[in-house]
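Take a look at this single chain in structure tokens; it is the form predicted on its own.
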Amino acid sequence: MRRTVHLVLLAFATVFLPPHPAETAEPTSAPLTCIFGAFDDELTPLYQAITGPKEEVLHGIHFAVGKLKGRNVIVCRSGIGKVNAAMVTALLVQHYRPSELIFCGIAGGINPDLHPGDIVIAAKTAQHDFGNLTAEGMEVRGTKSPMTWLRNPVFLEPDARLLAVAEAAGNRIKLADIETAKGKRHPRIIKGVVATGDIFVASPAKKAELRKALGADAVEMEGAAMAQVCRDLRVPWLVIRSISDSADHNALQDFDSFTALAAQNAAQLTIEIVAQLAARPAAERAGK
């Protein structure tokens, strides 16, 4: 029976509903990149980098609206968690038609081989909470899209050119030295798995279940609620991370300490990638 509810929904909405909406609408005449991060701690840096900002609410949303690199901007908080992640890239691509969307904030380390201050460009993002709770374990699943009922990848991956630019983008930055008690380290930049749920992980039993179970290399609260949004609504996107902590029994005095680093960080790759995007002809940036 509920196979054949499914199957006449199904039906109904590709009869009689409107278009896909990221079928139908255009980005703005002017390329607009979207950023936004959890917290007010992980925009700072951001924030300071707009030149005329204005500020817009949407339901009760404030967004920073200005350049950032020469190119359109809107800098946003969406709050801590999925559910918040989600309804803000909604929101921003309702309105605004952006031509891409950039999470930009901290996480967890989950590689052994990353520290306080390295960053993670996600080639890959997964809920790592999501799927069936079994005797044996987590089993992860990808979600249904609401609007085709069609179940997405458990890895969503951000658009080629995005990715590209990001990588670029990191070849270009020279991020500061970091003091450690073995003295100083060059923050690194890598390509990995962002694993993304709604708790903060504080424990060396989950991350080596996250490192074994996806191959995770960091872990967050937002980054693929928005790509599941990004992809089904067909809009490009990218999550930037850098570590504040190691998501073991340490994280909670870790994440206090490096975060404003990790913050900094992130928002320096974000920043250079805006003006690698602002840099671009018009049609490449267009996608032609």
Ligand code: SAH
The other form holds:
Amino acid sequence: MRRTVHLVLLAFATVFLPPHPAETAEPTSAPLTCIFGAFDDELTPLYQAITGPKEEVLHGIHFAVGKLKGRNVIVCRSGIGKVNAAMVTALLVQHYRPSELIFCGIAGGINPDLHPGDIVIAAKTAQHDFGNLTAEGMEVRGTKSPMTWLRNPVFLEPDARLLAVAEAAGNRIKLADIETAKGKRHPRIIKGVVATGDIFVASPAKKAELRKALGADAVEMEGAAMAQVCRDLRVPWLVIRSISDSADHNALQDFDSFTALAAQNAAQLTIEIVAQLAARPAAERAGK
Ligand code: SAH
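Got the form predicted on its own; could you also share the form predicted in complex with the named molecule?
Zooming out: every chain and molecule, the one shown earlier first.
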């Protein structure tokens, strides 16, 4: 009986309620960009770039509120992993009503053509550890929104205009050449698939699986979680990741060697994205 009542209520909610609740976040009148990193190494170049930062604390989470390229920004450490990223995204959106949220960090390279310092702008992001694990292996499935109870697609995609801004910013920046054993190489910037899960991938088998099953270019631990919350709360988002390691047997060692370089490159692109957002005409910002 109780189950029947639940099913009727669910059917009613699915058919008659709007797909998202009315109390979604509206951007503040002055555009505000929030930039996340998972841990301090990723955030150092951003903290150095913001001017007039003031510290604000919400539930013990620290936010640096300041200006970057003339735009109001908040730089924040989300913590590592999907739950932390989701929690901090929800708190931040509820409290500050940002215009957009950018995750700026490092990732393991899955695409064999990517090397430390290269950048992936996520055109798609997916949670690689959400789904059914059977004898046949992992079947990745879309999550379900707790608001609408509808299933999300496996791949979440950022707002097309924000993605275009990121691409334009990528064409403008000049990343420094990287010294390698084979000589200098220039870092690449690609649009690609970023897979997210609560695992630091240092396994050739897992790396191959992520490439085959999802077409992943990079793997990290926060992006798709932030994207899922932003989708439900209706805030545009972007994930920018620079490669710190190759997600295989050398990953832990590479991570130590290349984190600073990768963090620097991801931050350089993110700062240019903010500059481009700041330079957009007001009409365009308002979506006219
Ligand atoms: N040294 C940290 C662990 C970092 S976890 C500690 O001991 O606590 C790795 C972080 O960098 C995550 O935030 C993740 O998003 C990103 N990352 C870089 N390389 C990764 C990889 N190979 N697999 C998964 N996440 C990776």
